[in-house]
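A lone chain, given as structure tokens: the form predicted alone.
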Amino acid sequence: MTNTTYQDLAQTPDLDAASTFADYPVWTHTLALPPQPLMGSTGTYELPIFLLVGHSWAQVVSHFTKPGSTILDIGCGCGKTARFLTNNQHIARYVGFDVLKLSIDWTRHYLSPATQGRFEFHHADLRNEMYNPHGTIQACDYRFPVADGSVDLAFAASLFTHLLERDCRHYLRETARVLKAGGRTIISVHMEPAPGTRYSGTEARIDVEIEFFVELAAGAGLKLIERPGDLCGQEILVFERVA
């Protein structure tokens, strides 16, 4: 039986917010690399893939970023995408949140100081069987840590691929709540639900019929405006908040 991410991290109790990949030093004016177990919590233990996926997502996010933007990273992990956005001067404010406290501690230790406060990271103590089984908050009750109508662009890289349907519906509503009128969100999904279903899986992996996901988003006030296709093995969709 495959371990959960929570179990994998629990097997490395010496990890802390100051740990780095293979004990590489942090050179002046560079960003630290997360330790391998923490990096693995984002989906890969391979450094080249970690960097490739983060860089690819950052390029897509940057494509939709305008000067002075506030960006919300829904499920930021240990900053796989954020690290490539730190030098994007169009970003006036970045807010990321994640269920793994160690990831947030690490990003606060290494990434926030490098941005002079433009990038902030929040821990969401959400109950999730894969990532945080002892969490105190249900995902369907969580309120994103930003104000109504304050975000220009939100993105969720491989986050909805782990949300049960009721939690997915709530996250779509929360995304619409925080976006400015005309604000956009980029979301990735797996699109191979079990035969005869439109939405299936566990928190380890969720698959959804694309048309059904678009319906769910529309019900939350989000309109599909672009379907760029595959990005690193997942289908990405771009929505705009209906005014």
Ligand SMILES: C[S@@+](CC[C@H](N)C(=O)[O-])C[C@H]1O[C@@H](n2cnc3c(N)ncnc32)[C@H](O)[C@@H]1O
The other form holds:
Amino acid sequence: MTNTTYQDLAQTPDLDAASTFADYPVWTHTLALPPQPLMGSTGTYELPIFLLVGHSWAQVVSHFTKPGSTILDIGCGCGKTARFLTNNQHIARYVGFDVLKLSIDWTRHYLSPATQGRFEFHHADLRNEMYNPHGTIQACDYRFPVADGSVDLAFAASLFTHLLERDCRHYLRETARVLKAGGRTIISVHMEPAPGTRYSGTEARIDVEIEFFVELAAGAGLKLIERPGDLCGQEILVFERVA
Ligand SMILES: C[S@@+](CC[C@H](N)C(=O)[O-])C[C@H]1O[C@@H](n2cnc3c(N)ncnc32)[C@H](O)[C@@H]1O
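Right, the form predicted alone is done; let's see the coordinates for the form predicted together with the named molecule.
Every component of the complex follows; first up is the chain already shown.
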């Protein structure tokens, strides 16, 4: 199994915001590691892979971060990337949101306090068949928890890989809404849709034809500026908010 579902989490006893990775203590002045099932909700139960992916994403995010930046992490999970950004002093404000309440409770408990309030995490009770089947709001109706034109850099690590097309279109529009003119967004996708389709799959895994995704982004006001290629098994694309 490579992903923990909501059901797995719901059936795990003793799992709450104060649980940490069982094999290691929480050392003074270090960040706790999430419990393994929560880690699994972001795609891997393996600690080295969790750290490698988070570290790699944080390096890419840092590459595009200017001093004084506001960063938005769309579908932040339990802070796999955020944990590697907490010491990045270029980040004035970090906002992450996710549909999995346990992840948000955990990041609020363990990550926010270490950032003197620079990092905030929000729960969005959106329905997602795999991650939040009892959610009360449709993703396509959700307004990201940041103001218009307030974000320098938004990123979505393995998030659009779980969005149905209707939700994807809405999230691209929301991303454009919150970005400053010239602001950037880094998005990862799987790029092998079913033959004869441009967008396919379920909320467990979505694939999209790259040209189609770029068209959808352009329709939302986002222009492709860089295609760095593979990052940890997904294709990443960098867009800029058109002025
Ligand atoms: C594969 S995990 C990646 C998590 C995180 N970005 C990371 O790199 O560790 C996908 C995440 O998307 C979240 N998610 C699913 N649908 C969402 C939505 N509509 N809005 C925000 N987050 C969502 C899930 O709860 C899960 O944490």
